[in-house]
Amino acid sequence: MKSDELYALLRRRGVLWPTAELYGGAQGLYDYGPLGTALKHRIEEAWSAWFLGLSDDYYRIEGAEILPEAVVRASGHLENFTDPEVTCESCHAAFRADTVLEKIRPEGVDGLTPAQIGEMVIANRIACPKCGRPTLSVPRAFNMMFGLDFGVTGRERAYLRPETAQSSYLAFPRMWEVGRKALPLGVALIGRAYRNEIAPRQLLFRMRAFTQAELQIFFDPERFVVPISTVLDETLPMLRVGRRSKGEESPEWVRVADLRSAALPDFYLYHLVHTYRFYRDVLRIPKERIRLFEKSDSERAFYNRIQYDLEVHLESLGGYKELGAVHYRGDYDLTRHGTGSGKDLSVLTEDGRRIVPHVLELTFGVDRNLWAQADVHIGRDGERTLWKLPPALAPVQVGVFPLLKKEHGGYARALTHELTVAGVVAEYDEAGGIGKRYARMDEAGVPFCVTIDGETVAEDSPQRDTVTLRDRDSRSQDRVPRGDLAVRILKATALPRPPLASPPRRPE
């Protein structure tokens, strides 16, 4: 499905819509409605439910999402954090220097200087893409933070933060407490965080405020024991560095065996399988359209020493797209943070050795992996259009029908409110016929629909109390006890868990 095509969907379905769309839209911004509200906070607690589940001694916090100028000073993101950015000199427009190539660059320009993106500019005549006339400029540097005149004098200066992993750093020292003084210690976050970005594009993937959904997990390097072990034996899409300088772009699949390595360590490669299996599992998206992406030295984020990024092939997007990734720190981020702060963010180990810890970054992008549930999961089936949203995700669960208003309404009403009670998000539904109501629920993703009839409510019936129980994606139909149906429900749809969660290593 085209990238128009979905998104009109998804706004008819009350997803997602844009910011001001009264006036005209705002570019970067987006509103959710009832259903994708509830889709994406049902990722997010998908999300913490699994990364969390990995080890007891990984917790969830809260950050302010404004950040004084010394913290996005001494993280690098007033000097780094910068895009390339050229500027039509004869309408005066803006663009990422990466969009204006990509026809013949697609793998981007990371790594490239200003000076190597003018002239490939120059040499291939680029055109800007809003007048037409091959006058782009020379990239300069944009730094896409969002400043704020900060206090009541307006002469501080604060910065919206760029990501949410600053706010785990800053909190680093109370989580040292918090977590009994051992490593290793994670500190995930779910919350916005906000880009200036030359020209927001492709929807939910160049956005100017978005979700992120992150783990930092402090260790120490010589001591960060894993049950590796237990993923020895999987394979996964990897595309790496060596694969792409041959112009391969599809991935090989690779045991985690084979893999294992100084370059490699088994802290990454562990967390790096978790993170395969959360979207094949948990995401359901398949397997032939995931590929693990190595970045170059050139390529990845001044802070990383290992980062692989996780990309989905997106029919509506074109290709493949990053919609998370693990980045190994080393201690650069406590060490930043110690230096600016004048505090020593160093720790001392259970063997008595000091560190700075390092940090290992598990990063999820909530809105970008919302929009990938659609891509992925959205279809045809004959003359129906089918949303195959994973059952654990789903927004609603079931939708609960009385076959006729007038005789069944009630018993239907009743027994919607006995679902939400126990738990289950239950939407009743009377408008039109059963077919139309059908239709509904399988294009907003819901999995079960249950329709009270006759039979249902009918004293001398022997099918008194139970209902018909449909399921969207094979479309059969059971009848199932009144009773019984909550806890079936909840059965179907429950979060996935990893198989396993190291125990705490902190002392008692």
Ligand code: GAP
Second form
Amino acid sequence: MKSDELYALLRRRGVLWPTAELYGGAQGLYDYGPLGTALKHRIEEAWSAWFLGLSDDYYRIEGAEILPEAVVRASGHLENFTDPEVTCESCHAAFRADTVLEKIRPEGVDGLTPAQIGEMVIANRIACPKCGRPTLSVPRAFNMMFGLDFGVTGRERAYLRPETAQSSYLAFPRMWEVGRKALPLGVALIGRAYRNEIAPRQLLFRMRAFTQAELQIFFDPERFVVPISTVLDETLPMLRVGRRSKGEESPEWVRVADLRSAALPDFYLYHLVHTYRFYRDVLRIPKERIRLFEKSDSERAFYNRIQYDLEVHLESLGGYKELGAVHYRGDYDLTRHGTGSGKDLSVLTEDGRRIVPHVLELTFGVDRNLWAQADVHIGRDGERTLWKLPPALAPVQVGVFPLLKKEHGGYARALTHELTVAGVVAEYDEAGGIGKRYARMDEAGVPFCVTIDGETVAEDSPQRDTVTLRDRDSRSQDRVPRGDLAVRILKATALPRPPLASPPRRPE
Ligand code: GAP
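Form predicted on its own already given; the form predicted in complex with the ligand follows:
Every chain and every other molecule in the complex is listed next, the one we just looked at coming first.
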């Protein structure tokens, strides 16, 4: 589906809409309606269940969204968190340099200096995308953080956090104290991050306020033992730098056993596999649409040593898009915050070495992934729109319909209540014919529907207290005893967790 068509559908169903729509909207900001909010929370819970399920030593915390200036100075964001911006000297519109250079340089401008970008803009007489005149300026580095006046005097400077990761780094000393004082130690956080994007576009892809789910794993680089033998037979869709430089777009499928090397250590591979599996098995993205895109030295974020982006091919946006990533950040973060705060953030390992822990970061953009769930799983079935959301992510798990409102409505309402109390998200619907009600539920991604009919309520019926359970995907209809419904639906919609694998004591 094209992005406009998909967006129109999501707006009509109350999934999302522009912030301050009443006033014409605000660029890069979106609000979620009931269906969108519930889906977003479900995706967040699925992420938590999967990644915190990887180890008993991974915990989830919350952190303030406003950070004092000292934090973003130490983290490097004040200095480095910039995008090259060009402005039009005729109409004064501002653009990101990579977007205006897109036609002549589709690979983007990562790794180029502002001077090199400027030369390209001028030499190619690039026209302003707004007024069409070739009067674009030389790029300047534009810092993407939102600054705030903090406190009553307004003299203290603070910033909205540009990545949730910073809250986890700030929490490290406290988490070390309250935890087992042992590595690895995982600190996960799901929350808002804010970036003053120069050119917010592609809806949920370049927002100014968005939600990240990030797990920071603090570890000893000499001893981060993972059960690698459990994943050696997995094959991953890799697009490595070498292949990219030959102009390849599609990934090659490589066995994990063949990827093990000093450049791709076991701890990195193990978490890369589980990130890939999360997309394949939990978000149910067809594996042919996924690729793991290696970032080169010049493309990587300033803090990264190894970076593979998880990209998914999205029809609505015409190609592969980054939805998450696995970053090996080395000791960059704790070293910088140690220096910035003047506190010693080193720790003593079990074998008596004093080290600054390294960080492996698993990052995931919740909004982008919500869009991907719409792109990948919404389709047409004749006249109908069908949202084949994975049952575990469905915001509403079952629709409950009385065949006839008057005769079966009371029973259906009581059943809806009973299912809700049992922990099932059930929605009662009595409006219109059964076909219309199925169609509404199909469009909202509801995996099951239950119909209450004469047989369910008749005193003398052999089918008394049984209902028709319809499965959205198979279209099968089963007669199910009322008492079995909740367990059956809860089982089918349970959040998947990674298989239990106790960490080995020694490297394998
Ligand atoms: N802590 C690492 C970090 O923030 P990033 O690549 O800048 O790395 C991580 O962002 C994820 O956050 C991305 O993979 C993407 O899913 C999401 N993301 C980043 N910028 C975004 C934006 N402007 N709008 C929506 N999602 C965004």
